[in-house]
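First, one chain by itself: the form predicted alone, in structure tokens.
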Amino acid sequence: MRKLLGEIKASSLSAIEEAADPGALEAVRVAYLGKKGSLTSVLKQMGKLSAEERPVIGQLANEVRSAIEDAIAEKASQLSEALLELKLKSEKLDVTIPGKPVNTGKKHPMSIVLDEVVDIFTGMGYSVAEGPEVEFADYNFTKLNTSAGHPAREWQDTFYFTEDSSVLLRTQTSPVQIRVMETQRPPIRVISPGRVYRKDEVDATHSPMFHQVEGLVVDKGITMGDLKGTLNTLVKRLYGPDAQTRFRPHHFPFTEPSCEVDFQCFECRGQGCRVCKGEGWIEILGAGMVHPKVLEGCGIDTDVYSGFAFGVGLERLTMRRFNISDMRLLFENDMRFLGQF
């Protein structure tokens, strides 16, 4: 058995030395040290030896195993280094070649303006509230003092989900104001940005889906002067101290008194063009003092509290902010246009 162990050692070391790659080296390991390997077969015959021979042959077998394992480890290291060297030679990298440009994402122009609006109002002590886009007619109309039969509730103006006109895509973010007043007690200062839906024809300043930012303040001693000061602050912070606004009397069911607010057309500077439809001004929002019926419907004492509310079109704020003359550019996903921002 001594002779057999010596032959196994000599042949294994020779096979290891001749192994040309990791696969061949693994085959040598299995052939000699595997479950059916040559050395393993010899070790299984140890039980046939006498008590005197067993420890001597056992020690010799362990020495042979150690020699084989050491030789395999050394050869594996040599092969690994050789493969790495070959890879380095075959995969040359010219570090002087300019790298490929990586396109990075940018904020959409409407997101830029919305962030600015939120920053302006949070700086004035407002919080941000959100509500569902699929809304109940009670919140979208009834609780806003817009009774059944009002033109705004007609099927040709609104996207309804049910035959009884009880569920719809909200036409304004004003329902969020109702939800806030039902769950919070004054003082209240919130803005509620979000998508709204109306059956408008698509043109340079209209879309059936657009965005609003609603504002609501309810507190003691709130007046129309507070509303005008707030909206003028918004416009001047967005467009500069020279921005011009115009307040016109109007009627909204949920505010009394009510007004519409325009800013001077950014395309023609008040001269009249297709963007402003020849008027020189572009309507951006409706506003007014919250109607007492709306406050009382939310459990707010109108003898103690008053408030104002407004809803501004985010698209029109964005168009004025970046002098964009056609709203459709904001939704067409043309990278030549969006890449400018």
Ligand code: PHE
Second form
Amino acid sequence: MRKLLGEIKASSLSAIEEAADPGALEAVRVAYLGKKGSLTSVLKQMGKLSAEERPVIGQLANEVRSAIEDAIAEKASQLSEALLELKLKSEKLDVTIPGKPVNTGKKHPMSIVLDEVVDIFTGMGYSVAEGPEVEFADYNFTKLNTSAGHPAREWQDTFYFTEDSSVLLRTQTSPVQIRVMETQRPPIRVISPGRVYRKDEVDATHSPMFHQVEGLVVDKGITMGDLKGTLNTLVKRLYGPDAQTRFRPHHFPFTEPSCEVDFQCFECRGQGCRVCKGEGWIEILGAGMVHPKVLEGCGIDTDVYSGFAFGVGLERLTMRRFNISDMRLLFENDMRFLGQF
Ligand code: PHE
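Here we have the form predicted alone; I need the corresponding form predicted in complex with ligand PHE.
After this comes the whole thing, all chains and molecules, with the earlier chain placed first.
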């Protein structure tokens, strides 16, 4: 029995030594120390021994058992250390690898300029109003003193939704003037940016969809001088103190007197080129003193109040701001172009 215990000790220790992973080690433990393990079955035969032999063999068996247990514990900690080592190696984080670039979006050049325009006007006490792009002819024309039969209402210029021409895609942001004056009392100071639609052919300076920023001021004692000062402030704040404007008399049904405002062509500096069609100047906005008929139609007393209004083209403001010579670039969504701003 002494010899058997010696063999068990030797073979178990070498089996433990060879165990390559926790599963194999557990199998070795079961094989020797388990209920049906070889050491266990030796211990079960202790009863057959003589009274002198029993304590001696018992002590020896206990020594063998604790030697096996110690070896298993030792091996287990070796194995888990090795496993951890392996895990650390495979999950190693190289903090020196350059990061993956994240593509962030950028503002569209027209959004950049619109934000600047909104800043300039809110700084002068204006608020921002909005109106629908699908509009009643009443608001787009009639209430703006543009009665039935006026050439601006022609089917060839306007996108109508209905046979009776009562609903349309707004051709200008001016209907927002009416919506504001019908719901607010003076003093009124608003701008209203948005899309407008006309049956225009696409070229370097035209598109059937474009953007305007409408402006409206109604208060006591408002004059054409206020209009001029306001628009010159806009242009100089956007383009710098040297920016040149030109005010020309014009006609709009809803302003009286009316004017158009041009700025000097940014491409040729007034010489005349393709962008300005040889004029040296580019029209950017229409404006004027709000027609008394329009004010009265909205219930505003023209003995007390007067006002000015303007509608400026956002595409043209943007083209001038960044020296873009073709409007189509603003709508083509070519990232190589848009990424530059
Ligand atoms: N709505 C006019 C246009 O689209 C511009 C304008 C606005 C003129 C306000 C006068 C007053 O041409």
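Because the structure is predicted, anything quoted here is derived from the model rather than measured. Basically, rigid core = biggest C-alpha set you can superpose within 1.5 Å across the two forms. Positions refer to the first chain, counted from 1.
In the two-body rigid motion between these two forms, the C-alpha atoms of T104 and E74 are best fitted by different superpositions. A rigid-body turn of 37° separates the smaller part from the larger between these two forms. Relative to the superposed core, N62 moves its CA by 26.5 Å between these two forms. With both forms fitted on their core, the C-alpha atom of K89 sits 4.0 Å from where it sits in the other form; this compares the forms between these two forms.
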